[in-house]
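What follows is one chain in structure tokens, specifically the form predicted on its own.
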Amino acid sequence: MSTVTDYVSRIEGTCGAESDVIVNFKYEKKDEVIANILKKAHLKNTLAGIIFELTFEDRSFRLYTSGKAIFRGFKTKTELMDFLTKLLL
């Protein structure tokens, strides 16, 4: 059975007033990740098919075709991992 770590390469935090979390997906899995996310999440907006603004469970985030996603409003890594589990698996 797959886990989130099978898809996630790196998780980084940003600094500033609003702390965002940048999730980089593994290169060899990024197409599968993007397809799974686009099936489950609600598309709010897209920019030239490269950047997708999505919502899932009342949380908005951005997904890039490069295999990167930016999430806002997560206080702990556990909370983020639970969200990613629902989104990816």
Contents of the next structure:
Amino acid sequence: MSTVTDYVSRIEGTCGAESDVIVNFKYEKKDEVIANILKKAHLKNTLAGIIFELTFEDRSFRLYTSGKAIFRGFKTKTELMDFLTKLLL
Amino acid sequence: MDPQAIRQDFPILNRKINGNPLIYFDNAATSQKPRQVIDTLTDYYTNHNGNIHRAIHTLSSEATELFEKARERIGKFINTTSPSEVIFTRGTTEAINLVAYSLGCGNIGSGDEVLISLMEHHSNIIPWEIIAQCKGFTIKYANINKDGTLNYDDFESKITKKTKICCLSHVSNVTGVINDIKRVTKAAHDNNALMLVDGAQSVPHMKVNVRDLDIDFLAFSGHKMLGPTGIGVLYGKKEILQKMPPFQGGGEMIKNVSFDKDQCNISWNELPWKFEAGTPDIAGVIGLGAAVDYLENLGMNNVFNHEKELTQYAVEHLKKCNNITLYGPNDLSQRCGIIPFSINGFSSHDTAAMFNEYGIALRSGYHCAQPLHQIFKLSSTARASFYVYNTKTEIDRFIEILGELIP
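Let's compare: the form predicted on its own is above, so bring in the form predicted in complex with its partner chain.
Expanding to the full complex; the earlier chain stays at the top.
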């Protein structure tokens, strides 16, 4: 059975009051991840065809075709991992 | 100065990122390395590697010669009185920690004051706060103006007879503001206080002359000035360094260790080795020497003018863009090649991520200067910063992409 770690290589907090979290996807899985996310999440907007503004379960985030997504507003890592489980698997 | 010719010396600039040519605008974080520095490191490890100062054999002798010659060249670069005023550290952060710990252990205590500005990098705040908690001295913070410039009146008014040392960055790593170091140094010295300057963002980009500035300490990093990571410099006036206790203990920094019954008797080595415990980053020092040679060859005034021209060009064009806010003083004569900005509707991290899709490297966040962002009431900023290999063509591409993303 797949887990989030099969698709995610690194999760990094950022410095800044926004508390953004950068999720880097595994290079070899990034196309699969992006396709999955685009199927599951609601597409609000596309910037230049390479950046996607999406919503999933009332949360907005941006997805980048180079293989990362930036999320915000998660209070704990568990909350983020639960969200990623629903989004990616 | 011909940036196109300079670019030929930087192999990494041939890289493509996400299918686009790399445009490297993150120079305030770290610079790229010219072939001359890379080749020097390779040559050292290929032909001369040995531990310095400790053996008779040829490799040790060659390594020592290369190491100490680099110290001489780095000293000349900032115009020290003697190479013994150049102490090698891991970087600016360790250099400031050295001064804070050494002075804190020996010269600063309860009832004394340390003055720091609110525009400082955390590296010039936290070491002092840590030592203040142990030693019980007071830290005062000097305010900055709305445009990010130093409030000189506030700074000078906070220097008292209790002030032991004033600490100020030469150039802000967030706004690029250039501080008038001569002015504040005079104010510090008039009150018998020492002056420490964080030169991490100035030494790589302009001529810095420690004797002309009359400063007591200068800290800077090799990796921001074309040199390797993990090597930095603390300059200190010889007569002050001689009075300071060592920072770290170990090999190299002692002259004699002997036991008399149960008593351990230690005498410290001479400067600069008193402050260089353990085997140093020999290759890093030699590589930094090569970086200094490269910059000397370009001419530091040419480097400064080139970056000034790029900054002026970028600011003029960015001001015409929609939904973008620029920070820092409008008077560009007070600024180096650092441009902090934000785009409406995008966090700084989204901004950096968007530009990365096009191969443009920017930095985002607090840039280790959270107090400055608090004053500006900013959650974070994106930052573009330039160096010798950047061009107006790269800025044009940056502006073009900005227009595509944020019409």
